[in-house]
Structure formats: structure tokens, C-alpha cells
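Next up: just one chain, as C-alpha cells, the form predicted on its own.
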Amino acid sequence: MEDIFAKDVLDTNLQNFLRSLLPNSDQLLLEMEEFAQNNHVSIVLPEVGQLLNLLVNLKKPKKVLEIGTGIGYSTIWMARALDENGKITTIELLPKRYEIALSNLKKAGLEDRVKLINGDAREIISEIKDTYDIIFLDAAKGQYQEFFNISQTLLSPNGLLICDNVLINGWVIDLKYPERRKKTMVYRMRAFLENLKNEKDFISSIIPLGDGVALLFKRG
């Protein structure tokens, strides 16, 4: 069985210690974690879910855009922190995961706070005219620069862009990867992170939590 929580960025003992300090997951989140592990579905790590919940609580966004719903695990972490007027628009490419996410959101009683869209995020966000207080990016890792280029105009001034898995198991650090087919993804992510240094409209920080989280604050 694949361990969805096994990552190479942080020392295992440190990961386990940090995770031991988290509040216990409720039954729905536990079931989703088990489903993800048994079906080899990538979800954010629990400590990243807690970070998302914290950031939404701090930011008090009215509108959140999530690129890459998966089965709705991260969506639920964020939606639970929204004020009563807050809304999340989340986009999932795969129809099967879209249906699972929809079911999980209903179980969580959050379907009224979330607009779930099935389709290619690159096409959908290029047509969006709205702006968002928070954008959470958790899609194809080799396309982060492309998603950033498209989505930054959708981020409100003083908005927050959150990118998950930016260290890709630590491969972007030493540019070592287990399979040749992952080379393009790793090098593109490394280039994306390098480019953040030159983004004058953003203040960025890379947090070595989980598989690496990038926080980008858009200057007002």
C-alpha cells in the first residue's frame, strides 16, 4: 500500500512530530485520507490542510479559487474556515474525481459554499472575469508557471496565492528524480521557483512543510 504521507523533504521523525501536534481529523477527513491512500490519489498532507484552514481564517476571503480539486480534501479544509458569505470556486479535470469530490462536499454539508467545476483549468480560468482573495494551486506540477501567468490577473490586490508540492519530494533541490519522464516536471518547477525572485508584484516565501508550500502575496 502506498503511503500518501511519505515525503522526502523533511526528516521522517520531524514529519511525524509535526503531525502529532495537529488536532485529530474528523471521521470524514479520515475516510478521505484512507480512500486516497488505498486508491493512490494525491491529496494535501494534513499539516498543509491545517495551514490552508489557518490562512483562510486569517485572510477572511469572500472568494477563493482552487485549481485542482482532487477528491475535495483541501476544499473542505478551506471551506470550513470561510465566513458565511465566503465562497470557493474549485476546478477538477477528471470526471471521476469531480463526482467523488461532489459527494464528499455533500457529506460535509458544504455544497452551498462551493462551486465545483469539471473541466480543464487552463481553459476555464482564461475565461474568468472575476477576481479572488485567495487562489490555491494544486494542479499539474509541470504547469505551475503557466497557471501562475494566467491566474495572477485573477488575484485581487493584497491577495494570496498558495502553491502546493513545490519541492516535489525534494527533487527540485538536487535535480535528482527517479524516472526520466519526470525530468521536465522537475526542471519546470525549479524554474518557476527561481522566477519568483524576480516577481516585483509579489512577496513570496517557500515553506518546507509537507511537500513544500509557496506563499505569494500580491502587493496592493
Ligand code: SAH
Given for the second form:
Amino acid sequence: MEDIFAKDVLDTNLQNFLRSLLPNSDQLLLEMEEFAQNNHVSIVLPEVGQLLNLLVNLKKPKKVLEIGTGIGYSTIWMARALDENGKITTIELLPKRYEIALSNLKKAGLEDRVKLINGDAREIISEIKDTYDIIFLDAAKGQYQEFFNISQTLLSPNGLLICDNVLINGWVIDLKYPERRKKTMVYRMRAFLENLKNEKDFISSIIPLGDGVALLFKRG
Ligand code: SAH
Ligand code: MG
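With the form predicted on its own done, generate the form predicted together with S-adenosyl-L-homocysteine (SAH) in the same format.
Full assembly next; the chain just shown is listed first.
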């Protein structure tokens, strides 16, 4: 399993400026940002964390599903915005990351609001019978179309699907990629984005923030 590092899709000046306008991360988030940097673990950029927090505040979801927990950084950004009825279910493939996320969520005092599952989300979500008000998709970048297909039925009417890293370091824009083995992932993401306009049940918007965030709103 490899991680994608969000580089500068936006002009660096603009990105730094936008980041300078964010409230400061607290100690726990700062430690997690440092851990991610040192251990080559992908996490949402802080400005995307802030967007997630805003969207959860706006939507006031009872149930959120996250696909790809990582070390729980984005989970914390979202969980902090939940009201007392809100819960997040989050799925992580790698046992080691699952353990780290568990410990981070405890440190954040959010363990009661978050249910962590260790396993392959493709298998787990195909068995889920529940529906979710928000789904945050942030797992393998070559599998977004597949995850989108399965997660459609899990999304409640007026539900929101948020997809991170849809521009993959900007490679999706001009179909450039540094190594041959990234080709499939980049082309698949491109096809996924191009198809969104044909999805009549969804209103989509692609925000060029961080590494690219797609918002897909399921019509009620
Ligand atoms: N959302 C996290 C980052 C997740 S990084 C954050 O922003 O803080 C992507 C994660 O998805 C990785 O930890 C990877 O192990 C996990 N992943 C990849 N494929 C998966 C799958 N099929 N099921 C569950 N998790 C998966
Ligand atoms: Mg991501």
C-alpha cells in the first residue's frame, strides 16, 4: 500500500496564503501532522480538514462513514464538528494504522463518537445495511469509481459524498505522472471525474483545494 502526497495543485503562494488564514492546529493535530510527515502517511491538508469540519457543521449528520482512516487525522476534524447525536464509522485496511488511529481518537477524547473498523472497505461496505448522511472517501485512488458505485446506496437522500485527492498532485489535469505504475490510477481518477456530469442523481462540484476535493450531493 502506498501513500499519495498531496503536493501543490494550487500555486504555492496561494496555498501558503490560504493556510496562513486558518486557525492554528492544536497540539494533538500538530503532533499528528508531524507524525504523518515523518512516517510517510497521507493525511488531509489542514485547509481540507477545515472544510470537512465546516461541512459536518452544515449538514449535522447523524451518521458519517469514512473510507480510509489512516491515523485518524481527518476523523478528528470531522468528529469535532458532530453534535451529540452524530457518530462516525471509519474503516482502515492496515492493522498498524488502525491501532494508531484508535490511540489518537482516545487522546482526542472522541472514542465514544467514532467506531473504528479494521478491514478492507470494499468487503465491509458491501455488507453494510445502514445509510449515511456523509461519506468521506479517502482510500486507494484507483478505486474511486468502484467505491462510488457501492457507496451510492449507502448515502441517504440529500446525503453528501466527499472525495479527497481527486486531482492526485495535479496529475489528473494533464495526465502526467512520474512513474508508469501510477498510470492506471491517474486514468481511472480522470474517468471517474469525467463521468460525474452523467450522474443524474448527483449534483457535483470539484474544489481545487489541497489535492482536489469533489463534493457529490445526492438529490433528495
Ligand atoms: N483520511 C485520512 C487519510 C487516509 S490515507 C486522513 O486524511 O487523515 C488512505 C488510507 O486508506 C490508508 O491508510 C490506506 O491504508 C487506506 N486504504 C486503502 N485501501 C483501503 C481499503 N480498501 N479499505 C480500507 N482502507 C483502505
Ligand atoms: Mg487524502
